[in-house]
Every structure is written in structure tokens, then in C-alpha cells.
Amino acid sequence: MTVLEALRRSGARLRSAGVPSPEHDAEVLLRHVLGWDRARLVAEGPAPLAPADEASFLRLVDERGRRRPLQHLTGTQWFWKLELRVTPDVLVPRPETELLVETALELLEDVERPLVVDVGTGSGCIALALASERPDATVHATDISEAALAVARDNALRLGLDGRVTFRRGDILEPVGALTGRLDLILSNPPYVSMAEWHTLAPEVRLHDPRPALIPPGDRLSVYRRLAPAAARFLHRGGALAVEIGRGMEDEVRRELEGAGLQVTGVRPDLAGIPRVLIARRPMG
């Protein structure tokens, strides 16, 4: 079997399995097995595929056909400008979450040596992206999952950012209690998927992403309900909170933040026009 034949057959196999981007995924998997870039894949398409490579590739295609996430098969996912390691212990970083990083950079534009906490860090994608862009920032990241923190610490080490982010295990802001009243910015992409929504998710998400990273321990507002008053205590006056929200959640989350004494100052839509990031500040008065 040649390289091109392997791509064609695997693309058809993935299409029949209902994989959303079959040709793309087949190419990514083959490049992963061969260690080739796309240019070489095109140039050497007529070449025969070595038996060992063919076997490895077909095993991965079979796994992808069973709707195992592409990122779990390659072990990586690009987020911001960083190639992160991902495992079943962490939520695969989504492109829309990059909006939270963009928002953070805007909020900190005029802040020197900012003090920041990322709540529910998972793979570390938000904290590490921010640290990579703001070398002067002091960044802390919390998570209740030790397995997720192990992935985040490994990502920091691989990216040369291991001295830039402090990872701590614990709930919400409890692990950084010494920073009460001092934070310039709190960031969070908390779990906000309801059980009803969870049943409608793609198999890659529903069956393979860690449920605690998707479904909160209560209704979909439960983490925001606890984070809001904690943020009001931990932010200095004028400090900001930026949180990711799901479709149709803007008004509900706004009420939780305002009920905790925070002042909502903005909302940022994603590329689909869905309100995705809500911004609030601790009042100056």
C-alpha cells in the first residue's frame, strides 16, 4: 500500500464511521506515525508504506473510527501558540477558550508585574499561554485533580515555562489563600455543561473527556456561584475576573457575579457570535 492509498482508504473508513473531518484526521494520524510534515507527505505520496508504519497507522485509524479523540491518539493539541500534551485526564483545549487568553492580555495591558490565578487549569493551557506572553506576570493555577496537575506541570516543563507558573491542588481559590485581596486578575473556564446537554455532545467529548471538567457538581451555575464571592475577596479593588460561559448563560452568570458584589463590565462573543467570556471587576469604592 502506498502513502496515498493509505490516506484514501483510511479517509473512507473514517467517513463511514461518522468522523466529522475524516480526510484531515487520516492525514494527521499518518503524519504522526511517519514523523513527516505535510509537504513531505505530498511529495512522497506514491512511495510504499513500510509494513510496521502501515500497521501502526491502521491501528490508530481503527481507534479514531471508534470516535476516540484525535488528540488522545497523537497526544498533543495546539492552543494559542503552544503545542500541549493532552491525556484523558484533562479536557482537550478548545479554540474558543483562546478568547479567554486574548481577554486576559487586554485586561493586563497597562498592569505591570500582574498577579494572576487560573482556576481549574486542567492541561494548563490558559495559565501557560498567559505566562508565555507576559514574562513579568506571576501566575498561579489551581485544580482539584492531581492527575490534571501532573499533565499541566509536564506541559510547563516541556515548554520551558516550569518556573513561570505555580500549580496548586485544591478547590477554587482555596490553595492560594495568602493572595486574598491582592490579585489583579482571576481567569476560569469552569465546568458548565448540564446533564441534558452532555447527552447531546459528540462521542469524542461525551465518552473521553473527563466528566468533572465538563459537568459541575450541581446545576450548571454551581461553580460560578462559588467562584464569584471568592473572587470578590481575592481581587484587589479594580481587579478583574474573566470567565468562559456557555450558550445562553450570559444573564444567569451575570446575576451570580453581580450578586457577589462584582461589577460586570463586558462580554466577548466567540467567532460564532455566542457570548463566550464575561468580565467583571471588584468595584473601586
Ligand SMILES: C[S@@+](CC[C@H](N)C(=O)[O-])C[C@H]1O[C@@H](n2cnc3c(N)ncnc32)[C@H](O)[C@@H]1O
Second form
Amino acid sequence: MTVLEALRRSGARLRSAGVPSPEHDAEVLLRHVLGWDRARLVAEGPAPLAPADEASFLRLVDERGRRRPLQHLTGTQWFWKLELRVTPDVLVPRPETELLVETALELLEDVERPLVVDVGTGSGCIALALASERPDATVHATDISEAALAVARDNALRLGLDGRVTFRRGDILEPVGALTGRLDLILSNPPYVSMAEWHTLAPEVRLHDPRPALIPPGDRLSVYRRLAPAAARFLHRGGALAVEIGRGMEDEVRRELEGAGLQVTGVRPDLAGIPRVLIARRPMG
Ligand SMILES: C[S@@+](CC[C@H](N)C(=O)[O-])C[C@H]1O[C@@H](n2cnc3c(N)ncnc32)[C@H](O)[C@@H]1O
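Right, the form predicted on its own is done, so what does the form predicted in complex with this ligand look like?
Following is the full complex, with the preceding chain placed first.
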């Protein structure tokens, strides 16, 4: 079988398995096995595929057909300008979460040597992206999952950002207790999926992203409800909190933030026009 034949057949197989981007995924998996870029794939498409490569490729296609996420099969996901390692212990970073990084950079534009915490860091994507853009920032990151923190620390090491982010295990801001009243910025993409919504998600997400990363204990506001008063204590006056929110959550999260004495100062829509990031500040007075 030639390289192109393998690609075509596997694309068709993934399509019949209901995979959303079958040809794309087949190509990514084949390039992952061969270690080739796109140009080489086009140039050497008519060449025969070595039997060992064919076997590895077909095994991955088979797993993808059973709806294992592409990122778990390649072990990587790009986020911001960073190629992160991802495993089943962390949420696969989503493109819309880059908006939180963009927002953070804007909020910190006039702040020298900012002190920042990322709550619920998962793969470390937000904290590491920020650290890579702002060499003067001191960045801390927390998560309740030790397994997720191991992935985040490994990402820091691989990206040459070790020592730039301090990763600590614990609930919300509890691991950084010494920073009470001192933070310039708190960032968080907390779990916010309800059980009812979870049942509607694609198998890749429902069966393979870690459930505690998606579904909070209690109702979908529960982490925001505890994060808001904690943020009001940890931020200095004028400091900011920026949180990612799910579809249709703007009003209810706004109420939680305002109920904790924070002032909501902005809402950022994602590329689909859905309000995705809420910004609030601890009042000056
Ligand atoms: C939606 S994932 C976000 C991961 C990553 N920040 C991202 O944007 O891809 C939520 C993360 O919060 C962590 N988490 C859940 N509850 C937490 C809590 N009470 N305190 C700290 N982290 C928590 C989960 O383990 C998970 O890694």
C-alpha cells in the first residue's frame, strides 16, 4: 500500500466511524507516525508505506475510530505558541481558552513585574503561555489533581519554562495563602459543565477528558461561587480576576462575582461571538 492509499482508506474509515474531521485526523496520525511534515507527505505520497509504519498507523486509526481524542494519540496539543504534552490526566487545552491569555496580557500591560495565579491549571497551558510572554511576571498555578500538576511541571521543563511557574496542589487559592491581598491578577478556567450538558458532549470529551476537570461538585457555578470571595481576599485593591465561562453563563457568574464585592468591568466574546471571559476587579475604595 502506498502512503496516499493508506491515507485515503483511513480517512474513509474514520468518516464511517463518525469522526468529525476524518481526513484531517488521518493525515495528522500518519505524519505523527512517519515524523514527516506536510510537504514531504505530498512529495512522497506515491511511495510504499513500510509495513511497520503501516501497522502503527492502522492501530492509531483504529483507536481514533473508537473516538479516542487525536491529542491523546499524538500526545500533544498546540496552545498559544506552545506545543504542550497532554495525557488523559489533563483537559485538552481548547482554542477558546487562548482568549484568557490575550485578556491577561491586556490587563497586565501597564503592570511591571506582575504577581499572577492560575487556578485549575491542568496542563499548565494558561500559566505557561503567560510566563512565556511576560518574563518579568511571577506566576503561580494551582490544581487539586496531582496527576495534572505532574503533566504541567513536565510541560514547563520541556518548554524551557521550569522555574518560571510554581505549581502547587490544593483547593482554589489555598496553596498560595501567603499571597493574600497581594495579587495583581487571578486567572481561571474552572470546571463548569453540568451533568445534563455532559451527556450531550462528543465522546472524545465525555469519555476521555478527566471528569473533575469538566464537572464541578454540586452545580455548575460551584467553583466560581468559592473562587469569587477568595479572589476578593487575594487581590490587592484594583487587582483583576479573569475567568472563562460556558455558553449562557454570563449573568449567573456575574452575580457570583458581584455578590463577593468584585466589580465586573468587562466581557470578552470568543470567535463564535459567545461571551467567554468575564473580567472583574477588586474595588479601589
Ligand atoms: C476546565 S479544566 C482547565 C485546565 C486548564 N487550565 C485549561 O484551561 O485547559 C479545570 C481544572 O481545574 C482543576 N480543579 C477543579 N477543581 C479545582 C479546585 N477546587 N481547586 C483547584 N483546581 C481545581 C481540575 O483538576 C482541572 O485541571
